[in-house]
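One chain follows as structure tokens, the form predicted on its own.
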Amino acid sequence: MPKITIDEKDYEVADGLMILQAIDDLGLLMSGVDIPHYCWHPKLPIDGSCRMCQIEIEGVPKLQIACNTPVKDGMVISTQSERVQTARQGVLELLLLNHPLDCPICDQAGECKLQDYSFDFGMPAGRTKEPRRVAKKAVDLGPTITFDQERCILCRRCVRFCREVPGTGELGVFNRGERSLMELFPGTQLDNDYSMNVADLCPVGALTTKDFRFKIRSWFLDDVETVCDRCSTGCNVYASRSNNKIYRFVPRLNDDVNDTWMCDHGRLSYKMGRENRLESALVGGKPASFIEGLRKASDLVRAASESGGTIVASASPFSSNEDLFTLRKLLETLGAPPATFSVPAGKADGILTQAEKAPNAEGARALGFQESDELAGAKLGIVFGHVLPATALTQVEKWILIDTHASDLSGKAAVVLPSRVVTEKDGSFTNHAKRVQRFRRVVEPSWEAWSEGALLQQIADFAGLDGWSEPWDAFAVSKRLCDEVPAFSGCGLTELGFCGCELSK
């Protein structure tokens, strides 16, 4: 492996790399070795059109962008020296002879790049007095993106994003030289997929998703990493919240998911907490108090323990590793049959996106559930969400469904009880690829509702049950479940890592 000094500093970097990845990959750019850039991102090909990343080489006469320089054994880098940081000043005074200094009133303001790097390593004032060029403004790039062509610095992230990840290639910069642009082929819209994505690479804020633009300062908020509930690949993600309201997903990076990127259906998908949700208990269809509905659902499930009736399950695929734990203890308990599940389907489509639309299929089949489209023929069925139509359960008498939003199935249960949305609880996802991954409450729900695993502790209490008087509680549930289930060995809460880990073989 070669060996190379950066600042005085001796570094063994893995062979066949270019500089700044080598330093990314040892965790130290920006973070210890300050080497500014703008074009190049570890997911993209090489451009080295900023030339914001140079640096100096001994016995290199010239100084060389770090992003296409291969590492060689015995290179001596500097980054700070006084060549470079007046080279890094006038590649930023160019930058900015164009670009609008209206930080006070762009969206990107407090997440800019161009703005941290002019305070970090440029020019304390400009020095030119032309009037700076005229490009548009606002401009409608497709149903998710809003376009501001004057601060674009022709970084060309977002170009080689959609032909490389996508493969749509909307996106090129037009002309020449000082007219060059960044525009749209003629006769098409950004309009695939994952267009949002550009939003996240574009370090100016010239591209701006429509969903959050003006919405609110970024330095409102703060970031909870969570896990997106689409589909099976469990997206890793920040919720980004400001006063117990989640405004935005944006991607977090994990090598062994995602990458850097994520589906625009994943992304907005944090809207869906809020709309058409259960607020209150039913019973009988009609709207009841939370401890009223506490109470008929344990009569139910105590009548039918105690008359000898069969009891089934259905879990659902959106429900945590510890909920689903949870309904497999309370079934043991009742000396009930293993839950079944059925998982919604719909098109992979080769990047990111699963057939299976749902993030814990994996979870409920290493817990032993089976997959089933309707409900076996029962005295009381004990139903999670909604993914089964009612005519799945005409052979159950009566039903207790735990939902997160108003179906079909919440007027035909005998009792509904409210529960949490992913964003609103903790706990783990087990994706396609059998990797558990942590999720973290980010947001409280305004009405009493209470995660899958809670509610039958509740009910089971309600009920007498033996040995289910304790609170519940995710993190104790998921050492239990570690300690019970080989599979999931290793993968508690408190285990799990930024990246999670994989299942026990």
Contents of the next structure:
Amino acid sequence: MPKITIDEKDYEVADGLMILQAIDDLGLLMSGVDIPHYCWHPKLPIDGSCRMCQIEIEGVPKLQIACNTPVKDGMVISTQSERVQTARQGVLELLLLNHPLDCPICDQAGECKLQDYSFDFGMPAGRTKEPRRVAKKAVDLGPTITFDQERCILCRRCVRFCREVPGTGELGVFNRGERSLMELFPGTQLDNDYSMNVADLCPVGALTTKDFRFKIRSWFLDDVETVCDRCSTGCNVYASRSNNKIYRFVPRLNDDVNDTWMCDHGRLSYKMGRENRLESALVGGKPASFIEGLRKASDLVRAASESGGTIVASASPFSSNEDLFTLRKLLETLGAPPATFSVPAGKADGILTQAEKAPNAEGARALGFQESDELAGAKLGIVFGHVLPATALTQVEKWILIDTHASDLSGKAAVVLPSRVVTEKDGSFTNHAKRVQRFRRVVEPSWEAWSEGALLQQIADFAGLDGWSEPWDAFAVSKRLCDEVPAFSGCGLTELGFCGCELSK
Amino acid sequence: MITEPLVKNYLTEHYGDDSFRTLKGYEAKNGFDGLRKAVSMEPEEVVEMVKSSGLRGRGGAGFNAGLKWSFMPKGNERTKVLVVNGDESEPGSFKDRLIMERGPFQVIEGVLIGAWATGASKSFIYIRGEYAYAISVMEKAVEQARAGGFLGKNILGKKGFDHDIVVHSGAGAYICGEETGLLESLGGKKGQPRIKPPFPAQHGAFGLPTTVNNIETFSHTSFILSRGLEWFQGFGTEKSPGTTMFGVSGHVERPGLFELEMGTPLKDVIAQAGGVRGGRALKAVIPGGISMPVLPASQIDVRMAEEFLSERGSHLGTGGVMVMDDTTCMVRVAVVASYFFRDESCGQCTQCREGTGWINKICDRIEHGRGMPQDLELLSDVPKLLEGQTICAFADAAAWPVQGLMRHFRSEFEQHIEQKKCPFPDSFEI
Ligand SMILES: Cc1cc2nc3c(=O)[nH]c(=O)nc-3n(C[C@H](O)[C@H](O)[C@H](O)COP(=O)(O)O)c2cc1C
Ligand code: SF4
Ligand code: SF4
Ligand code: SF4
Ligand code: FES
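Form predicted on its own done; form predicted together with its partner chain now:
What follows is the whole complex; the chain from before opens it.
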């Protein structure tokens, strides 16, 4: 492995890489080595055009770009020399020549690379006297994205993304020289399933999503690591929140899952927690207090179990490993057969989305649940919502429904208890590739709702079942899951880290 | 454009003879002797010979041609390609046009020598679109060469020596003369220079190993082969052997092309063109096409070869000598050059895209009496931001003329700003 020196510190880097990539792979770009860059993106082909990443290499007369200079053993690099600083300052001065001074009204402010680098490396004052390039304001590129052409610094990240990832290539840079403009190809729209990623890629405020635009200033947001639950890929995301409200999902880097992309459908799914929620318990189809619901549910469980009647359960592939494990334990306690589950199916697109449109079907399989679209005949059913149609429950006398959203099931259940969506709880999912990934509580519901596992524990406790008095806690359950189910060993919530772990074979 | 009997020439010796443009006429003048000589040698020997001849590329950068050939990968696993650069868009440069129009078989022979030496089986002659006539002459010559067995399979009876040539027309962009911009354009893409690595010898035209040389560069090689090293090195200087075609334009009596030895004193080059028009005083000369820094009249006692011109802060470039007499407003020269570079920048690199426009605006307002004192500082700072920091040398080419003009004629810029107008009413119009 080549040894290189950067700013008088020695590093050992992987062979055959460009300097910037090698440094990024060591995690140094985030901490330790500051090489500003615009056009380079770890997941896109190298462009080498912004010239922001110039560095000085001992023995090489000209400054070189870190993004397209291969590492060589013994290289001595300066990222701070006076020449480098002057060059950077020059690039920034030139970029600002034609960039509007929009920061106060620009959505990117606070997370803008032009703003940040100008503060870090730029000139104290501008020297330009001439009017800026005239370009379009707030152009509709398609259903999801608005384009402020004036702000574009022509880094071509968006262009390369559309060519490389969705393969749709709607965008290009037209004309040349200072008349260059990023535009849609004539007759096209930016309308693909991944279109909103361009807003994340854009280092400035030129591309913004219509969904997020003007909703909130970025500095009011804090980001929570979580995962998308709209398909079995489980794209890693940040949920940006403020005041107990989620404003957006943005993809988070995970080389084993989603690089740094996500589909538009998944991105907008943060809104699902807001609409049509079950905000109270229902008993016999009528709103009831949470405690009433819980009592009723525990009565049903006790009655069914005391009368020796059969109990069946339908799990949900939207539930966490921890919630599913709790269900498994409860069914064991009750002497009931293992739960079944059913997975909503859609199309895989060969990019990110999988055909299984739920995050945790693999988790359910790993816990020994069987796939089935119908529940066997029984006195009592315990049903996790989301998936089954009411017709699947015709052979069950009564059922307890645990669900997040109102549906045609809710009116027919004997009891309904409100549960939490993915952004309201802690837990883990096992994705299609058997990678266990942690999600985190981002917001709190403003009514009483609990995760499926916590509800089961409370029902069991109210019903007086042995060993169910301890309040439910995702972390404690996770630990037991790892201890008791060998496949999950090493996949506890505290062990999953940023990128998750694979189930053991 | 043909001029006087030339002092010493070999390239242009028969350019007055129309039959020289036919295969028969070319062969009658010992045409293809160089190629015959080449195929009697091992390919590596040919590369070595061209390398040790010291022949420097005539496309502007002056790189040793044989050395460049030696970068081509050995072996025949991948098809190898030669590209002949006939894009010739540098203002002040018009030599390649004459070669293509009057000596097309010299180009073809040079290409075949290069093909033998490097193992290339395909070549593309990329000619600027405006050169419609040169394109038609080259196309006819290629057809005749093919009919005469000089292209195709087993050329000159050498088993496995296969080669064919495609004549390709550009669509009019200066940047398509830069070798990797040319390769993109040849591949049907927007003409934008590529980042290196990878280099053309590994990943060139259509991703194949490629060598790009200028039209004139190829044309010299047949003479090196047929007449030998010693003969070739009898022309020019030690570091820059051979002749070259100086294209003299501007304020001279007889603008035109002159094949002269490398190292010919600039004064003699200007004298060949009949001297400054109307006996006026010389003010300045751009020695190598618009990209190269200007030399004031006081510094024209220089020999026309890179090693001497670089001592004076300029370069030989393409040998396009632009002569300016004392009526010339040097700020206008800057304005004209800056418009060209503003319009021709491909726009990828930040410095070049934004800087060429800025330089242009500053020069333009100074010329039109709207300059500000701080513009002088800008004109010395901004070109520095462009120099040596971009994907291709275009940005240097855009920086150098202004830097040269500011170095030698700063007082004219100051005068414009002080007087709020151009003090040279008789200068050329813009
Ligand atoms: C902006 C720019 C324009 C160029 N235009 C031409 C051109 O028109 N013709 C040419 O032969 N070389 C041109 N060159 C030089 C080529 O990049 C390349 O160096 C040359 O074709 C190599 O041939 P040579 O080694 O035989 O000179 C240009 C270079 C730059 C940077
Ligand atoms: S719109 Fe944004 S991402 Fe696209 S080229 Fe412009 S600055 Fe880059
Ligand atoms: S691909 Fe699947 S996991 Fe990823 S964002 Fe889309 S729906 Fe969510
Ligand atoms: S220097 Fe100018 S012409 Fe060359 S690649 Fe960069 S922008 Fe294009
Ligand atoms: S990041 Fe290296 S040139 Fe843009």
